[in-house]
Every structure is written in structure tokens, then in C-alpha cells.
There are 2 protein chains.
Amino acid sequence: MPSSLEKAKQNPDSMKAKILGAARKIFGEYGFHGTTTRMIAKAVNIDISTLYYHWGEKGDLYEAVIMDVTEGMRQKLIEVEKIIKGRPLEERIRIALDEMADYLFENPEISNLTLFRYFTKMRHGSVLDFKVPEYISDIAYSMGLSRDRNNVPFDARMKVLSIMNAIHNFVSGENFFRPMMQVTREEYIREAKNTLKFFNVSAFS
Amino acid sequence: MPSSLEKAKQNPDSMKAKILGAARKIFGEYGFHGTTTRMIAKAVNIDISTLYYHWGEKGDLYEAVIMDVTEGMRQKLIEVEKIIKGRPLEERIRIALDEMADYLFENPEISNLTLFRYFTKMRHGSVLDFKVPEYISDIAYSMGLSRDRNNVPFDARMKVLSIMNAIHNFVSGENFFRPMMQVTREEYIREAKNTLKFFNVSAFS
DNA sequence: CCTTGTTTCAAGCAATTGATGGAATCATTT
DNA sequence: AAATGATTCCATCAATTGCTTGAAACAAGG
């Protein structure tokens, strides 16, 4: 049985999917409390009651957004794992960093929403602590940091967390850092990737 | 002439300072939009109009909070620079990471508020883009990544940003990551420091 | 005690926010 | 065309939010 979210994604022109897309972007920019349902409705040019008709309350829509970006990340990670399979470690790291950085710079809401979830409390005792599949252990396994996929050591998971967050930081921080650095978007992205490799390649060689 | 903020800090028992302290913590946990003036007032056990009497509107209080934590960081960085002066590079890095991590784990609002500023948009066209002294260049210089303190190259600033953010991530993310990792606070902090050193020591040797 | 200035709070206002009910529109089937 | 179900909007609600007013409590001298 396809979930409500899956159905919405099947037809990207459907109203439900359009709302989800706008919600993704706006929740990502302003956070949960910084976003109003009216902001989302306005972005899709609909009445707010139409939004409620499709997604129910704000928290439910937010939940759907989180599930959506998480699923996107999972897909991308599977894709990357296929590309790097069999290559030497350093090359694997370089390719994986490039791929993930490109993907996230194209979909910065993913990084925004992820970091929001990590760092922010919810006023309404976080109904949003629902089960989100974590892929940290999978990445650690894929990087060869653990023999057992289901029992990845603490330090390996912390390393993966550190790497993923480093990418998210550069992506989410672009709006703040780039004016600070006074560089173009292209320069910024290139240097962000270089910096990621600078720390990661040396660490794993 | 001592600013409003400086006066408040002179006497930490003053109502103004107490409000600032509570605001620091709560803005850090919930973000600007997630925080209501009533939440802060309640934490100090005062009426909300007393808060307005001392600090004026919400945005001004938030601004004062940002200035306050920024000043704290600046002081700490000066302190750390004194400690590591003259030592060999690797030792300097290890000590600096330990010191900063300890400081931030004791004052997690600093990391929270910093990351918030980096990653979140404000609905009200960010009156909060006021001038905040950035110390990224100073750190880069202190690490020997640049000869000229006033003209630090792009890649050096990106490296420093990456390091600082890595620390902030572990501090701010504790509430999310620690239950995920199922470790005690002590274990978490120790491993966070280890991970920071793992990436940084190898990169700069 | 009285005055003067400071600090506090109770009450409330206007705007915004999350959310709903019901009428109108649209699409599909018969 | 009539009937049915799905979708959309208008109008509105109650609660919350940022913020202000005016009066009370407090402090310190004279």
C-alpha cells in the first residue's frame, strides 16, 4: 500500500506534491517555527484550507517533508555506493564527497532540514521524534570502518557524522558564508569540496 | 561609555543580566522564532512587561544575546591563543581543540546560537545582519595559515570555518546524537574530541 | 513623611497563527 | 443532464504572539 507521501511523489504535478515541494523549501529556510502554513500556501498560490485538506496539520506536513528528504538521501547514498564500489579508498572518498556535495548543493533544503533536526528543540514536545531511518551506520560500513553492518563501533559512527555534517555545513551555510568570503557560488562550491577533501583524504590514508 | 550590554554583565544579579542569561539559553534551544518573550519571562519568573522594560523589543534582546556570546568566544580565543603560543603545531591543535570543546560543551548555547545564525533565515528581513566581529581570520592567522592577519586567503578561512563548525556540530548536536549513540555524556564528549583530533591532526601534519 | 525616580506587574490591544465549517466549483460517471 | 465524489476557496474561530498602558510597589534622599 503506497503511503500518502509516496502517492504525492508519483505525480509531481499533483497539488499534494506541489505543496510538499514548497513546504520542503520553506521549512528548510525558516525552520518549523519560522514557517507558517500561510507562507507555504502562498508559495503554491492556494488557500490555506486547501493545504490543510491535503496534508492535515502543520506537524504532519513537516513530518512528511522530513521523510521525503530522508528518502532522497537514502537513494543518493545507494547510488554513490554503486559508483565507488571496488575502487581504492582515497578515490572512493574523493568521489563520494564530490557526489554528495553536488547533490546537496542542488537540494540545499536537505542540509537545512537535517541540521535543523539535529540542533533545534521543538516547543510542542517534538511529535517529530518519529522513526527516521538513520544511515550513518551504512555509510560507516560502506567506508570500511566496520566489519559488521549492524554493529558499527561508536568511533566509526562519530567519524561519519563528522563528515556528513561538514558537507551540510558548507551547503546550509552558503547564504551566510559566501557574502563573508566574497566569492561566487562556483568558487564557493569548489573550495568547499577542496576543504572537505583536505580533511578527509589525509585522515583516511 | 559602557553599552547597555556591558552594564548588564557588570552585575550578574541584576534583573537585566538575569533576563539576558535566560534569553541566551532559550534562544539557543528554540531559535528566534521558536522563542517567545513569554518563555523567557517565565524562566526568570517575571512579567513580560518587565522584560520589555529592560530590553525593548524581542529583536533587540536577541541582538544583545548574539553580541554577548560573540564576545565570550572572542575572549576564549584570546585565552587559548596565549596557552598555545610557541608550542609545536600538533600540540597547538590538540590543546586548542580540547580547550574550545570544553568551553563550548559548558556553554552549548554559544554553539546553538552560532549555527542558528549561519543556517536560518529570519522572517523579518533580518534586522540581525548587524555587524558581528568575525574571528575566522584571526584563528587562521594564529594557526599559521596566513602571513598577513588582515588578508587571509580564501582556502585558509574555509579550513578554519570547517574546524569551528565541526566543534559546534558535536556540541549542538549532543541532544540528538547522544541518544542515537547510546553513550554517557562523558563518553560522548571524549569521543567528540577524539574525532576532532582525528581529522585535524592528520590534516595539518 | 513626602517627594522623586526606578522597577514591577496586571490588564489589555492589535496582529498573526493554526485550524475548521460550509458553500461553491470541478471532474467523473451514469 | 443529473448525480456523485473530490477539490478549492471564503469566512471565521480561538489561541498565541509581540508589545503597550497605567497604576502600583519600591527605593533613596530631603
Given for the second form:
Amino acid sequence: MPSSLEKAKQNPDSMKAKILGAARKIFGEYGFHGTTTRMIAKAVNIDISTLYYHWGEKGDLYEAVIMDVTEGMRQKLIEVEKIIKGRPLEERIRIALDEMADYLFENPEISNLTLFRYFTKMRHGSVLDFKVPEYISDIAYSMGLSRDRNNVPFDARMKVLSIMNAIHNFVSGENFFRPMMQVTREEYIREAKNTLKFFNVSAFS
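For the form predicted alone instead of the form predicted together with a further copy of the same chain, what are the coordinates?
Partners and other molecules omitted; one chain follows.
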């Protein structure tokens, strides 16, 4: 029997999908503890009972959001790997940085949720036990930092963490940093990508 998440993905116009989309944005903005089911229901213009009918408790919906985000990242990384495969290392890094930064700027809740997971603890039992797979080794392999996808060295994984954290910080910090820099969103994104390439291309190639 398909899960609620599978049903939502199969029918993007369904109420399940609308609730999931709203939950992604609100959890991404306020985190697990700062979000209430009433906030999500209000965003979709439904009552609480309808939300519970489609998704159950808040923790169940949060887990579905994390699974959805994780699967989206996995698919994006597969796409990026196909694009950069066989290219010179410097070119692989430049393309990977552009592609991942664009994807995360288009879906800022991913970076926000990632940073919330870094710095907050979940009291909800099912959320606490929920393990989100990380794709650090896959990224390291795709970028050419390891010859073996299944045995990626620790230092290569740490390098990937530094890159991903830098992207997440630019994305999550946009509303704080951009007014400080007094630039448009397009200028901010362009310069964020240029800065990421400035520090990482020479370092890794």
C-alpha cells in the first residue's frame, strides 16, 4: 500500500500534496518546534482535522517532509553526476557548485531544514529515531575526490561537508546578508556562486 508521501508525489494537485508543500516551507522557516499544525492548515486554508486525516501527527508530517527533501537531493545529485561525468576536475567542481547552489536557492527550505537538524534536538520520538541518509560520499565521488564510491576517504567527506555547509549558509542567510550587501537577489546568488568557486576550485583542483 502506498505511503502518504508516495500518494502526494503521485498526485501533485491532491490535498496531500498541497499540505506537504506548505509544510516544507513552514518547517523550513520555523523549524520543527516553531511550527504548529494550525500554521500549516491555515496556509492551505483547511481545518486541523483535514490535516490530521491526510498526514496524522505533526511528527509524521515532518518525517515526510524530510524524506521528500532527501529524495529530491538524491535525484538532483544523480542529475549532476550525469552532467559532470568524465569532465576535468576543475570543470566538474564548477558545474557541481553552480547546479547545487541553483537547486538550493530554488528550494531554500532544504538548507534551512538541514541547519535546523544541525543545531536543534527533536523531542518527538519518531523524529528522534528518524535517520536521514547523507550523500556526502556520492558527492565526493562525483567531484572526483575519491576513486571508489563505496570507500570514500574521511578527508574527502570532510571537504564535501565544507562545500555543502558553505552553500547552505549562503542560502539560509540570504534574508540577513542580502540587505546588508544592498544587492538584488540575482546579484546575491551570482556572487555567492562566484565566491564558492573562488575558494573551492583552486583548493580542490
